[in-house]
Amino acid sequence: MALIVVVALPLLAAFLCWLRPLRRIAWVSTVILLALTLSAAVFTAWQVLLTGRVIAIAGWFEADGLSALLLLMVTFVCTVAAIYSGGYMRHETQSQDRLWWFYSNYNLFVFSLVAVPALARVNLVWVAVELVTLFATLLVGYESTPGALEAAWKMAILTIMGAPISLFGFLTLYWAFRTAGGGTSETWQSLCAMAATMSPSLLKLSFLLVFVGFGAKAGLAPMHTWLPDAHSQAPTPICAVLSGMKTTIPLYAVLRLLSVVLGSPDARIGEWMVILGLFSVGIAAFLLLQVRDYKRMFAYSTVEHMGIILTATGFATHAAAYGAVAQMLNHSITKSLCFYAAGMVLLALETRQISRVRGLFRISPFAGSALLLCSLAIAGAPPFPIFLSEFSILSAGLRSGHSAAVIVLAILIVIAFVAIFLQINSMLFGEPSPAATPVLAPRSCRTAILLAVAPVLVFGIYIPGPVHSLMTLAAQQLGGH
């Protein structure tokens, strides 16, 4: 019932906006029911640590592991995004009487979020990820500068192109289960169990077309193009789960694919992921070193985690594994707090250009506070939780004998953290401009700083009992050896 829940609360918050009496407070609407929806995914991801699975309906709405736990990150970045809203949206749209519109497409947004890992039948997992696609567009819309507006047809043009070749991806993958012996019940535990008698070239075939068609979704180089300006001109909320989620969803699906492959003993393609994986994080990493705008920077460094997270279930072994899941979900909640960081600097300081910030500890101290604090955690340093993540993704590397692939994604890794500091460096310190004045951050975003920081302080030096069973239930789904 709870998994439910989880799913129809979006849609009643983003049916409650609409309604013309109720438009005043569609905000208040949004942070309770997205609470509501918060509180019935942690208590999904309860019974899955008891039950091992849930099922709400069989064979339509279930939750493992992996599921489980992409719910809780979706519903955890939203719900804290949705509280910086609040004062965020007052101070930076012109368009106030238009609020309730951008309330309820946000909470559309979300509802197609949380679908995607809580269905079980892949045919409507391709539909609830072109809905992502949907939503999401309008959101980056919003503000309907030309600049916003570009960003968003770009955005368009170039994430819809995939969706005909992953569907075809997906019959191929269907056509593989029914010659296989598989039933009318594509769900993804029924794939997991028939892989070893699927035909591993149509597998193979499956795979490519899905990972190209969601990897274009997922901001994975060099299909990427697109993520820089929809997180340079998007709201700020938007960004942060645009980043934080909104790529994780397409990658989580191709995920839950390539642990399908992975279960047909002919199907090897781990090396091509390794291969792929460093691709884009080496793409990033350059890029990295010669941006420009705060925003695209951050944009620039999801770019660099998706290719992370690909290079380590490339490596096809339970630890990889887990450090893949581990970097999802450290992923997530720092990288809505770098894009909280980064409103909070553009709401002081009125530009996206780094070369234009300078001494913001001397104009907005809790600004830069947070800057240096997300910059820390979102480059990797200890004792920070993605720190511990990558290590645990090249220790893997190594143990499962891909020394040449782990010495290469070391230093990418290395030259985007000396990239990120490059540029912060310059923002934080020296002496701010004679025009600019300190300013007090709206209290609804300090507060849902305060929230998002608290899991990336904890995460760095303590994982609790059942986050961690969580993280290792859902590397299992991933296979490996």
Given for the second form:
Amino acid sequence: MALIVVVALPLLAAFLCWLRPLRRIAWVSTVILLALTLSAAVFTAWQVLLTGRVIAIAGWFEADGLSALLLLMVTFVCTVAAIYSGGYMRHETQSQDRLWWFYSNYNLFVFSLVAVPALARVNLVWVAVELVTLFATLLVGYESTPGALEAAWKMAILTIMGAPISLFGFLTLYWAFRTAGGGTSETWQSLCAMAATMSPSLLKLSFLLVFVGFGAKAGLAPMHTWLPDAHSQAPTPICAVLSGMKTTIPLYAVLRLLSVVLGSPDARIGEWMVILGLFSVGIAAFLLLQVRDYKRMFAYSTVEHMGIILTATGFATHAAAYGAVAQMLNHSITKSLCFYAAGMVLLALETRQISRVRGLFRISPFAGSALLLCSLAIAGAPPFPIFLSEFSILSAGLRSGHSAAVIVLAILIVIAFVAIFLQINSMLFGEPSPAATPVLAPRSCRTAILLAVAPVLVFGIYIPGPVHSLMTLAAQQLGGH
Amino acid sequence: MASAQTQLVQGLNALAAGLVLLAAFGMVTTRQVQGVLRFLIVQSLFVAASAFLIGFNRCSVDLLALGCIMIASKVITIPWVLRRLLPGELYERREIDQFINIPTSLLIALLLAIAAEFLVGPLVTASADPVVQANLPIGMAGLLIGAYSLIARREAIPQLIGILAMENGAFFAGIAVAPDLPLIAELAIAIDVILIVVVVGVLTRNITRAVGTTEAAAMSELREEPRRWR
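Now that you have shown the form predicted alone, what about the form predicted together with its partner chain?
Starting with the chain above, the whole complex follows.
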């Protein structure tokens, strides 16, 4: 039942924000209802830990370890981003009178994000992923400036073009499922059960199509070009959700399908995933060296992390799957924090150019320390959680006999690390320009940053027992042996 | 031996498949926005016809409903939405800018159709169903040709129509390979396609207001300029 609540509450919130008398309190109702959604997601995850699988409506809405973890991530990131929006949007946006529209659309976006992991029916997952893209497009273009509209347009064309391609893939998948003797109820679970008997060539074709279609949405290179544009133009709280969850959710669907394909005999698709993942990491690592806009920098870092997750699942062992799941979790909590910090800088200095930001520590110690902390965390310095998950992915890769890939991956991660630090270093230290005045960030933004910092600080040192068991369950769903 | 009725239906279905492909070629060769939209409607009608034919032959209510959904969404709703949202775009601008001229485009579309045949060839020979043999390669060809026209054209509405043509290709293959897809999934997919048109349409309208043109190539403010390290 809690699972239905998780899906229904954001819809209710969108409706409430749209009602005329309630438009003035759109932010308050969004935050309250999303916090309730988060608690319902926690309850669902707890039920999954107890019983292994939550079935709300059999064959339609079900949650296992992986989807429960994703639900937790989505609801946490989206709730904190909603809190952050309060102060940020009041200061930053040009279109104040349409804020109710922003929140209404934001809640619909959250609805589509939670629907993907909550749905068990594979064809409906396609619909939900497409809805994610559409609502994200509207939010990226919210400011209606030429830059924002251009970013929204690029994102729309590149990601919606993937829609028919992945639809073709899902229909082929259904064909494979039916000819192998599966019923009309095609869920992730029944797909995994039938994996060995489905025609390998059909499975491969459908995976290829879904990978092309959803890979563009997940921001995998070479289909990542919309990502930096969208992240530089969208309102900062939207960037946090875009980078933290909008890329992870299509990747989740791809990884689910990948676990089915890996279950079929004679599939060498794991090697391909390693190569494509490394390609994304490489492209991102070198682009990180030459960006000029700090929001774009964090966007390229997202491409890097999506590549790392894909590479890890390509290793196809249980340990690597655990690393991939941990990397997904750590990336979304850390990357959303990065954008909150970047938004603070933008509020204080009104520029996105790295070269125009100097001596941030003196202008705003709060924004400076948040930026330093999140860059250390996202680049993968110890003792932050990304260091742990990257380390476990590398060691799992070595043990599965992919030593060449592991060496390349390690080198690229180090390049990305150095690149991020060269950029951040020039922003944090030095003499501030005389025009800069100290700014106090809005209270809701500071609250959101403190909330977002907590898991990043804790998970690097200590992973609580329930979270660990949930991640282990999730890794089992990703397969591997 | 298949009955006479089944043979007739298969023949008619193959005819519909040919006409779907022909409509895809038509979209590539037409230079007027209106004309491209008309070819899309015609293509959607043939996709629906294929669903009706096979649904009638197999007494499948799902397929007949799919045909109705197809007509309701692609033939009635989507053109109506486009005309409501973007009258100026549809009627005033006549010629579409294209990277590659029409004869070359036609040649590329032909090559794509042949490539589609090879891409799904192994699957088609494995299946004994003549409906799959007709619909799967044509559906894939429709997908690829739609993708080509999306890439080659530089304006918003023709690009959107390219996406819809790709969707038609996927649907056309779906009639053959997934005829018993649950109706709720079909309905959700159709609503999703309509939402795509609404969102892209609204975006196009906002762009026309803010930038004054819908030439996608004119929008090039955002790009990566390399940073010089001192």
